[in-house]
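Below you'll find only one chain, the form predicted on its own, shown as structure tokens.
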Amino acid sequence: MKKAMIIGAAGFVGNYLIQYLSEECGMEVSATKLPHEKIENRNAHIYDLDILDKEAIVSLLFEIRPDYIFHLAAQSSVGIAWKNPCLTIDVNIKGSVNVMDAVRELFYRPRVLLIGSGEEYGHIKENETPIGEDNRVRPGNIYAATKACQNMIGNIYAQAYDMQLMMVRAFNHIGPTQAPIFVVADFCRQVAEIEQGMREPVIYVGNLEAKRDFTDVRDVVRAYTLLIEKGAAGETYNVGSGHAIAIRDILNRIISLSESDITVKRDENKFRPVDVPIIEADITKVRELTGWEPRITLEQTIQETLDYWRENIKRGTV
């Protein structure tokens, strides 16, 4: 039985990845979290780990000896990165280097997947859409800059130390259980609260004109698994839907699923200091290597995300 280790599994993607690796792939899964975090999943062995402590990473890797390592641990909110750049740099760059260096000390070569972001491409020119992995990166925010740095260092480690290390640039992934600091979950939560009479029938929004590439999280973890098995060392792969959609269209679709009469108002606090107009993935590389294609439609993901918030707000569990 193959062993998989997910570093930073307490977040949105981690639980879905645990489920997929254990139930669909039949792997023995170990998952790490920070001491204050919770992972309520019986399909994984759970460990506390701070990636800023390299020796702790080394010790845990020698104990578990995983075949596959998924490095998900990150400060992944663009908004929080603007407010706390030092934390973002520490976790996303220093923490990632600690993971890579710990793997380098092992007596064998596990396959490692570093999770980056489509935000790394930054300010995409009109003739660059959809954007491929070889395109120049022009990070437009602090979070994106840290992920671009992780990607470059990962490539160097793969070549210099002969490590089986691959990089992903994941575009916006969405689905049930995602935190409302992200746009689709935020809109769905607001609609669900309006339907329950918990707030006035107004949704507060930031920039609705930005276009983003959205993929269901369940499709994303399937892509991660295929890439850690089949990806080439030192290579970067886009994971996205291949189609950008305006945030305004996402909002309109969510509102259309509600019978409430909802007004939309701007909230200046939801606007970023700098925002990239469009981010859209070229997924040819991952498709040709693995045969992966997104299976879950945007309409299904939105409906299931809204239903998740409706159910949990009604129960008072969120």
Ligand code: A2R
The other form holds:
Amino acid sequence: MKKAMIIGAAGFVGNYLIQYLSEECGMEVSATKLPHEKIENRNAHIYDLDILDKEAIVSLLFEIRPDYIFHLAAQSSVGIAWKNPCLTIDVNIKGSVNVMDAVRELFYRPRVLLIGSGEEYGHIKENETPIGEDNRVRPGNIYAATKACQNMIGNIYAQAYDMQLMMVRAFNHIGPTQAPIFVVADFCRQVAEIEQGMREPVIYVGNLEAKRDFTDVRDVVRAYTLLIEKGAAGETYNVGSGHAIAIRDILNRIISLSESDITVKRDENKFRPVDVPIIEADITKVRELTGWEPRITLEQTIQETLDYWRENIKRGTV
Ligand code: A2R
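Please supply the corresponding structure for the form predicted together with the ligand (the preceding block corresponds to the form predicted on its own).
Below: every chain and molecule of the assembly, starting with the one above.
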């Protein structure tokens, strides 16, 4: 039985990945979280780990000896990165280097997947869409810059130390349980609160013109698993749907699923200092290597995310 370790598993993707690896792939899963976090999933052995503590990573790796290591731990919010750049740099760059360096010290070579972001491409030119992995990266925000840096260092480690390190650039992923600091969850939560009469029928929005590439989180974890099994060391793979959609269209789809009469208002706090107009993935590389394609439609993921917020707001569990 293969052993998988997920570093930073208490977040949105981690829970889905634990489920997928244990139930669909029959792997023995170890999952790490920060001491203050909770993982309710019984399908994994749970450990506390702060990636800023390299020695703790080394001890845990020696204890578990995983075949596969999924590195998800990050300060993953673009908005928070603007407000707290140093924390973001510490966790996303220094923390990731700690992980790579701890793996380097092992007496065997596990396969490691570093999760980056489609945001790394940044200011994409019109003729560069959909964007391929070899395109120049021009990060447009602090979060993106830290992930681009992780990618570059990952490439250096893979080559310099002959490590089985693969990099992913994940485009926007969405689905039930995502925190409402991300746009789709935020809109769904607002609509669900309006339906429960908890707020006036007004939805507050940021930049609706930005176009992003959305994939359901369950498709994303399937892609990560295929890539950790089949990816080539030092290579980067885009994981996205291959289609960008304007945030305005997402908003309209969510509103159309509600019977409430909702008006839309701008909230200046939801605007970013700089926003990249379009981010759309070219997914040829992952498709050709693994045969992966997204299976869950945007309609399904939006409906399920809205239903998740409706149920949990009604029950008072969020
Ligand atoms: O920031 P928190 O308290 O939500 O904790 C996050 C955790 N994390 C850490 N883990 C270990 N050591 C640290 N120093 C540290 N700082 C933060 O990593 C959170 O529980 C987890 C990342 O999960 P999410 O923020 O929910 O990200 P998600 O959506 O699961 O994305 C996974 C990966 C990330 O690397 C994203 O940047 C990328 O995919 O898109």
